[in-house]
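The chain below stands alone and is given as structure tokens, in the form predicted alone.
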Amino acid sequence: MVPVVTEIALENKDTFIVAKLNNDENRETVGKFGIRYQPIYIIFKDGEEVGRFGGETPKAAFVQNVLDAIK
């Protein structure tokens, strides 16, 4: 998924900003978010989660995700 969340970022780079996330090296951030498994996906607009998912997603549903949630 590593590829494929990188193209995203690339083609977006104007709409959202994907930033990645050490969990091993971030574990205070991985308790404040609930983060229990790989990958999950936290949109946030404006400083604030505003949806997320998991899994392996197809890149067009990806971005949809993304867009529904900043909009």
Given for the second form:
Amino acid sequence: MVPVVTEIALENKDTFIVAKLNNDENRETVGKFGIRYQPIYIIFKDGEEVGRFGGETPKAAFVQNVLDAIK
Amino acid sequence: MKTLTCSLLILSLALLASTASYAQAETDIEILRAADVNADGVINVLDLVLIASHFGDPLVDAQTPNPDVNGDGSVNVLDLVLVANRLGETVRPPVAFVTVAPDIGSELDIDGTITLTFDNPPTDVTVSTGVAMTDGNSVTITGPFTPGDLELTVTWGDGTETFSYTVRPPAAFVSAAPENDVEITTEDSITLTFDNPPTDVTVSTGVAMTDGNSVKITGPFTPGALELTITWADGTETLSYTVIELDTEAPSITGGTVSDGDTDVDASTTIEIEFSEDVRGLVTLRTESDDNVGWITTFEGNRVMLTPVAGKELAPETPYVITGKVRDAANNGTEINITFTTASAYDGIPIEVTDANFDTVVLGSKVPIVVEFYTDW
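Taking the form predicted alone as the starting point, write out the structure of the form predicted together with its partner chain.
Okay, now the whole complex, with that chain kicking things off.
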């Protein structure tokens, strides 16, 4: 999955940023957002969560999920 | 009895005088005037009658007519004899001053003319300054007079008069501003300077206002070539200008590398703003809190350049303001206020976030951001 996310990040760098957070090393943030399974992707816009999705997500669906959330 | 005696006396004196001379010498003009008791210009029997009628009368000082011809204090036969000796002679009347032009106290040019008018042609006219020419009842006095206060004394056969004037120094052209052969606008004014206050100033174009040694000429002037001729009492001067339309239009932004409201502005290179015409002024790059970033501002023709300075780089995804004011050659001003946001430093490689920077990097991002919460297996 990592290579796919990397591709998505590069191909959409002008639209959104992709960031990664290690759950084991950042328990405070994990707890704050109630992360119970992984991987999970949370979309933020202007400091607010505007969407989240998880599991094995095809590249096209990944991008569409993000675009739908930030439009 | 007195009347009869006088009549006989007058008759005899008149007969006696039938052989009297008619010649009039200038030297005895005062005697002749005294003998012309009724001041009609002729010495005749009427003067004798006037004397006779006042025989023995008390005299009053400056009595007119005065029958005491010889001025001995009594009216008697001696006065009759004096008149009788002059019977038939005419007497030139005294010449009195009537008017002067220009008015006393007025200003004269150094080559000015003063004209006096008398009630009769004056004789033996002399003047303290200038040259006097007599023509009938008039005397014309010409200079040159010395600049400053003039006390002019005119003396003639029957009197003297003194007139006061101020003689104006001649005015010579010194300079013009703007100077000759330059461009001016339709609404400009031209100021001329003289070494002395000029008089009678006229201009071929515009309106002239004189103030001391200066003359201000205002338009509006017609666009194109202007030949401006200034004439004053002492000379004339012609100046040439090219008149252009007055520029009332302020410079406007026509392009550049950044516009108000732009985002994703590359913060690493020179920012350029282009105007509709050449400008000058003061423009700075500032933070939102109005701190001067310290970039170098340069003006080149119609462009303003803001050049980065080492150590004063712009932060990514941060708003900045280009602010200031520029003016064109006609001093028309335009306020500049361009707000832009620098581009993200993000290059497409997923960035690692932590508890420590999550709020800043994720919640503070102005660009949508997707965070993958993952676990290393």
